[in-house]
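To begin, one chain is listed below as structure tokens, in the form predicted on its own.
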Amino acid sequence: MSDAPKPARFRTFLILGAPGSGKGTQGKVLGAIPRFHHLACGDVFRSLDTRTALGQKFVEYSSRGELVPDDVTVELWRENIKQRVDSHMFKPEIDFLVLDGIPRNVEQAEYMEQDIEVLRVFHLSCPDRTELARRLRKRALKDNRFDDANEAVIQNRFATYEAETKPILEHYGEDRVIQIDASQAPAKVLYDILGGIMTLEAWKELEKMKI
């Protein structure tokens, strides 16, 4: 077992595209790989406990048909990671933590600084919007969700990412952003992150300790 000191931030990958690009087929692969500890901003929703005072905040908001605030989606963000340490499911000494659909903002970005070391951004790119609609109407049929089909629903997804979500890569400049084409086959994709990751000096040392 490792002796490795718990780093000060954690060591985070983020994977930010726009809707249908494959950013959580991409997060649950690397998730299911040793070493690797993925969080998607829809988890943190899904585990809230509605009991607690945080978890009536998002009530409030929710509720009412309104967005969460950013700083109440970082602090439901901070206490879901929090439990994930404390039982051991993300061990930040020997793990890297992976994260998309949040930060979904630069607002979100500058509240995480405190918690997150960004290694690494993978910008999952797919310039042909045609064929991420396509991709995005597929899922919603699959899964049953008949109103996210709707073009008019899937143009504003992209506005908002383009509008919101995309100046997290000038935030993050230019030496830390991966431009990977999002329209190869998902092996491929995945292919091109890991090749980004292993030139990291970060990840030769986990490769050296005792695990």
Ligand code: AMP
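Numbering follows the first chain given and starts at 1. For the two forms, the rigid core is made up of the largest set of C-alpha atoms that agree within 1.5 Å on superposition. Computed from a prediction, not measured in an experiment: that's the story for all the values here. Compared with the form predicted in complex with the ligand:
- Relative to the superposed rigid core, the position of the CA of Ser47 differs between these two forms by 2 Å or more.
- In this overlay on the rigid core, Arg157 has a C-alpha that sits less than 2 Å away from its partner position between these two forms.
- After superposition on the rigid core, displacement of the C-alpha of Pro167 between these two forms stays below 2 Å.
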The other form holds:
Amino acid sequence: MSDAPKPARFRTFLILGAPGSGKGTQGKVLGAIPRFHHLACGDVFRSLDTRTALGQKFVEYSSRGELVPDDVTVELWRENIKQRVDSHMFKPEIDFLVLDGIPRNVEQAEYMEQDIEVLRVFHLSCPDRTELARRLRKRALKDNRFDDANEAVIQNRFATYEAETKPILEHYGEDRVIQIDASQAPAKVLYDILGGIMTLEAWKELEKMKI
Ligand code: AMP
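If the structure you just shared is the form predicted on its own, then what does the corresponding form predicted in complex with the ligand look like?
Below: every chain and molecule of the assembly, starting with the one above.
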């Protein structure tokens, strides 16, 4: 067992990018590496029973390409992360948290300030929206994602990203944001993300720890 103290806030990396930029892919790969724990907010929403009030709310908003209201989203996230800590799936004293899909706007970022210490924000940038839409349509068929199947919803998801999510980059500021070219092969994107992690003091400390 490690005797590392529990940090006051979860040490966190954010993966940020427009729909189709590869956040989920990168999050899953990182989460498969020891000492990284991945949580995708969209997956938490998709796991809800659609007969519940919150499940219904998710279907209502996501089918329009809109964000679920902030208060219920952050509450759901808090409950979910607490379960992961309580069941020792996520061990905050030795694991980094990798979040994808949350926070999704500045309000959520402010709400979550008490929970997470954001070490780095990886911005998966791909200005080519035609390429992103192509990826989404491909995913819609493969993963049965109804919100990626409809052209108008896809365009609304991009608009929501531009208007609500992108300002998060400014909120966290240049020092913490790393720009990554999301049009590269997934392995190269991962390489760039890892490069951004390994220069961090928090990483070097963890590396020294015997667990
Ligand atoms: P994603 O799988 O991350 O693309 O999310 C799918 C949908 O879930 C989004 O279009 C939103 O409707 C909803 N959603 C996921 N994460 C959030 C969030 N942090 N805040 C509000 N809505 C979210």
